[in-house]
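Have a look below at one chain only, the form predicted on its own, in structure tokens format.
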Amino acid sequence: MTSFLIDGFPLGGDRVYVIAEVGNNHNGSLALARRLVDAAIEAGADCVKFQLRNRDALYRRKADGSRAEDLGVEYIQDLLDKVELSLDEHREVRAYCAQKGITYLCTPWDEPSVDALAGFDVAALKIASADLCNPYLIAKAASLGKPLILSTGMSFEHEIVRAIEQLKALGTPFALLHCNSAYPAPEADIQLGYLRRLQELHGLIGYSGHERGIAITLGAVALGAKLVERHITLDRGMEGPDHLASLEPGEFRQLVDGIRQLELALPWQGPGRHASQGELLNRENLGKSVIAARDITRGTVMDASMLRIASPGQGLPPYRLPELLGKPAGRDIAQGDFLFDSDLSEQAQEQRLAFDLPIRWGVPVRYHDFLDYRRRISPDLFEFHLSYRDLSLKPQPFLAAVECSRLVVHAPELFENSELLDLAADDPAYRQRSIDNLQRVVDATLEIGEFFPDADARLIVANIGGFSADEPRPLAMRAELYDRFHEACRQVDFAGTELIPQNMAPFPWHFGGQRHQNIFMMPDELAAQAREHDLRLCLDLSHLQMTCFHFGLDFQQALALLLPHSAHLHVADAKGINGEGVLMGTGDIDWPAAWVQIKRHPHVSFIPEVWQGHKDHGAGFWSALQFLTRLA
């Protein structure tokens, strides 16, 4: 009873059914009558809404024909007899409607008119607020075995709890608008707070507004409301009783699109509250942690003085500075080094770690903790993740001997004057700053692998760029965007290296802030340009999960796409759109059956992208080892 469907459109879930009122702004025109719902396809409603009257049955004639009435009703029957459509008119709106592929609704004012829509075969019939109070007009409209949806406006509660009571009785689904029947209506009088006492009555409501402007109607969204209708003309100066409190088509796309962006914010999972994937990115760049205030030696139990508070937020909070009082530290600790969970354990944190994989495996490292990692693990190959700042270091100091059989450098997403690299971008002088930067990582890469020497290749993953900051840019733009980035690979010097772009998810984060990715992300043009340009990728399979969630596509079959054109693999889990690099096994890659097909392409290596796996001395990456060994 609190859910249905409308031509398919399931009414009561996340997606709020939007219902363009045309009612009679088409002034009697058939020609206006399309124009608007035109209009409304284009504004992105759901459906087109129009009424439809018997005038014989609607109105009391006295016995002599006459119709005289009060001043109102008089006004609004002279308007009635110039702008209603005729019952042919309407057969022919509703073909338009199915020709264009929106769906018809029409109110009924009476019986009659009940009696002409059952040949329309409607979707569903709505009752406006006027005959909220009418239970033969309800009892009519019910029996033709269509959802009803009906407004509240003009009434008190007790009608409203009787018109609920007949319906279900009738076992007829409805759902039920909050209203305000001015036109337009003041908004002091909309008592919009009562949709939530409306939905104790009733579960499934909706909002039909007659107010000037749309926050209301927004309003009413984050309130519950899972059906808006509002009404809709070409203009608000025409003559009519709706028009004033109507919305012209720019202004009710721009509702449309504020519904559905609050679709997308109002979802909460709980319980408690969680950080977003972009506020983790502030929360580690901007936080504060516990840090050591100076020296303190292995065994040494630590004291207030021994510690204090400073940037970044990669260690642990500051409210949990007094569980590290009292217990002895379990390794030597560097004064500005940050504390971790597991230094409230008293065991040491020194041991070496051993993996057991298919493939080749490594971790990622700065310059200032590649010697440490060295020291622990034996691995097939190190990914440097650099700075721009690192681009002006010389690396001999950071670095030592390994016989690793790959390097792999991570070219910095961020530049000088805070500039995002970006090989696609629309201004020349931007891309080619973009080109020298990327000359610049490639010689740091140069001298990296002088320390690599038994390294089969020299490998620079970089996200190229191609995003947009408010919106993605049209399909037919992306050949060009493609065409600049290779054009712009064209004027660097790779020498001993390679480029390996990666794979990007549909909504970057970029300065904890979320951007549109528009190339080098759909799994198919990312096999066609390896394809035709003879490129291999560096595959991050949580952007790729999350590109397929968003887009509805199958994981393992992009997977099994793009592995063959993949050199080199970021292995992380993701949840949903948002949730990149969470632990592995918690997001919605199947692992099994991806590490099946991982393990048959031998000639890829990969590291675990795991977010925040290198806090607390890479707890995050052995984890994710440990886990991917227990899959092989």
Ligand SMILES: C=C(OP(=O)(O)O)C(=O)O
Given for the second form:
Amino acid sequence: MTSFLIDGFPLGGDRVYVIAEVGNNHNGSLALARRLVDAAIEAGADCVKFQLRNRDALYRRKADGSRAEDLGVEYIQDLLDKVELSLDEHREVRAYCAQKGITYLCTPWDEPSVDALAGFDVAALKIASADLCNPYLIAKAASLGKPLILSTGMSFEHEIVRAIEQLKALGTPFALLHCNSAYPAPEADIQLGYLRRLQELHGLIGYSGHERGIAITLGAVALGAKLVERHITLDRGMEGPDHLASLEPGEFRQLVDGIRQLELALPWQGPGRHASQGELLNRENLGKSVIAARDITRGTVMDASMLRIASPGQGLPPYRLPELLGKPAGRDIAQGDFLFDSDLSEQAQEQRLAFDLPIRWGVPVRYHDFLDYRRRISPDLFEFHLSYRDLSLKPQPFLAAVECSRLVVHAPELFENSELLDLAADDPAYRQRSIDNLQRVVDATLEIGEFFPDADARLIVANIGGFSADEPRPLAMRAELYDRFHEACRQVDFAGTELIPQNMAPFPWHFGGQRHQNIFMMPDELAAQAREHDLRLCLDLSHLQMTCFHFGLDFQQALALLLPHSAHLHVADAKGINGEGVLMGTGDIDWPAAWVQIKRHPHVSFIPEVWQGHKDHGAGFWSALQFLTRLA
Ligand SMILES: C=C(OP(=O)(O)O)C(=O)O
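Now show the form predicted in complex with this ligand, given that the preceding structure was the form predicted on its own.
Now the full complex is given, and it begins with the chain already shown.
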């Protein structure tokens, strides 16, 4: 086991440990040292590190006390004369770090410095590259019983192996940092790929970088570095040995942000490659499928001339076309229709289906498939998912009267000119267009409503907006966003329809990409909105689960809070933060517990809203409804 804790931080996990190395960049000034601690905290570092030298012990002296050295050593010694902090000042810096709540680490450059740090209650010790080949200092540092971080710059592999063997024999937990000890280090000398070799030698590796910029250090993280050390300075132009190889605070912040992004991007849920939820959405829209090249009547044996490949990607993928050849069509397939898995089986399709469920249920439909569904099921409701194009169609040709006790219409998310519905938009003109669009949805709902004479309610589900592109809006803005939404609603003539805003997940997908949601997301806010504004909600359980997952909330508690305020449910499971709409039982929701709660609220209705449920004549919806029937 190579991982260990530094001050409670588990090294070796998904999160990278970021060390802001002050080294001597304080230039001997206690005030500057404190400012660098503040800058490191501000930049998001996990730890701030210093260097401690006992100059008498560290450097040799001739018998006469002189220190005549080569030019290079003399230059370094002269610089160090100017930039050291006294031991008392180091103690003050250590106390300042404790006060500010950031881990303090230090590199002792000699044995008396190890002794001094023994009194500092350090969480770990760093061994500089210059001491990797110094088993005496390594042994002395290990004697404190703390974990060690060792840099491997300026050394040869046999020296690294020797240090590893020494520490293993001592039983000291340690990490090894790949490093090139030039300040700044030329890119071509860094040999970042050596990280892979280092990882073979020892499982826990990191990178101590002295190059310019942040790209190479980010690359080190991509190659497996679990610790990263970079110098921090307030001004790269200052005099001192390390400033030129340091990052200024803004750059350090960019480095930390980049590392945190990589932490999200690097984990791989193998084996194999899985398409993400966002990709699946895009695959549906952009991908290709097998479709009928002409009308195929039931029983006709299919051959290549009857099939072709076209977009979108909602049917069988192109590489499965050969499986259909020689099979008799199990149904009448119209030219342009997708072919599905069910077209590969001999089983009769399109039989009627019935579900025995304790609350009112329905399925999502588009105008063009409504009559198909109506032939196969007798649900309590249909939920029409409208696109903005549908709003310019007359619904009459697509519909027939039904005896449903409820009508639900899902407003389009996207309108002309790629504009999302946003009743809380910053731009008043944009908001006005959203209001007008919502009014068009109301008008369409009234027309569809004529086919639902027995409906007790004509509900309009809407994702009402309040999202942002690059980052969440400040918390303090939420009240204003809600106010804008309510003001917008006052301008719509609902004419006997009822708007039920849908709760959203923290990162909704728009145009196949991720956004940040700011309102109608947190359970307590949703409940307060419903109470204070006499609103009923469309509660999307998959969104709710993702919200609870992201913010560490209890899903069942949130459900209990929101069911009394809900008119209608979208029922699907969710996995993690982005696995939206997965089939029940394949995600994170405890369904038996959720279903017991839902059954206590007979006023709600629901549709299964599982991802791609409509495909293959609603195969996903039927599985979802059967799953719930078994729970009921
Ligand atoms: C010089 C140091 O380390 P590195 O060799 O990683 O630059 C140090 O920790 O003081």
